[in-house]
Amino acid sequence: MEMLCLRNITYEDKNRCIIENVNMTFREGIIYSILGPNGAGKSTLAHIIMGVKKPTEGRVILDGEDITNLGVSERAKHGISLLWQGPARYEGITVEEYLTLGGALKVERRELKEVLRLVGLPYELYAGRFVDKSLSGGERKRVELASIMLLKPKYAILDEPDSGAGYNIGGAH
């Protein structure tokens, strides 16, 4: 069984310990939640798993391989994806272009319609809209969640997935 493991992860920033000696194992096919108050280190942990930040100490192991020193792009190629806490805005790109990576990701229209439906955005109303300031923060989060669903990573890290989105993940609206 494939796994993502954090071994003795510590992260210090400006001589302040944010995360200390964290050990976790994530198994493929199981959904995990990390809960805690603001400032507890949840986003920092997500950034360490994704390779945005490097731990001060410890190792990140994916399927038996130490990926601690790999960057974001390399980790994405290994099947890790991150839904950022703050939704992105792009000038001049439509929702459909964003979801298909400008056509590089070959996706059938029915699949696009389905993932948009699952996140509460009707294809007919959103596919041609631009991913810019005309979309609310919640709509942009939903578009990003749809993109994660289309990419089908081994491990999807959702940092504050429903902040500003006005929906419950996995539940009805």
Ligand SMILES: Nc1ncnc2c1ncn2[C@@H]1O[C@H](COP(=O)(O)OP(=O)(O)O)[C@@H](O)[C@H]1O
Second form
Amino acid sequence: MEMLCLRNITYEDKNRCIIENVNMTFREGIIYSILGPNGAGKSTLAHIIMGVKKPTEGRVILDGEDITNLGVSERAKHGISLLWQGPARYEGITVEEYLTLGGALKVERRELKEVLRLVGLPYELYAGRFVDKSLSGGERKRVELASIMLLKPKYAILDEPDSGAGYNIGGAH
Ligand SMILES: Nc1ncnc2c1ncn2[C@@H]1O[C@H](COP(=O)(O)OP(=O)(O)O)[C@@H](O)[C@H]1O
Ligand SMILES: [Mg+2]
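Would you mind generating the form predicted in complex with the ligand now that we have the form predicted on its own?
Every chain and every other molecule in the complex is listed next, the one we just looked at coming first.
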């Protein structure tokens, strides 16, 4: 089934054309990789899908609905989630608190341990660590990936998920 459609997407910044007339269709159950050199516009495209940036022209269609004018939180409610190329760090919040949204997200300890194991951060070593600058960039990215795995969004956009993380998985590069 067709889930996400980019129709004639153009993005200009200060009259500079960054993305020109892009058309893409993403189907259910398929992992897509978007490859391109630095500055090609991959992150910009991710931001347009998430609603961080509004395209100068074109439409974003999700499950048949035109979501071009929806903001980030409305798109999140539609099940879109973005792993930022450079995820933020937070003072005074532990990895476990961050991943369970301070307890708001009901996650079994067993599942939390399994997800942390999958991203290479053993629970015993990392659950109590702070999500601040004491984590390396790659570790912070792994925490973000664990977060997306726990949130189970319908659509996950991963912006350079393997940069600095030392693993090799699919996604935008
Ligand atoms: N806020 C901005 N102001 C001006 N130019 C920008 C801005 N954000 C991105 N760009 C430019 O847009 C182009 C695409 O950037 P980006 O989408 O981050 O590329 P990629 O993720 O493929 O490396 C680059 O040339 C970048 O310098
Ligand atoms: Mg980028």
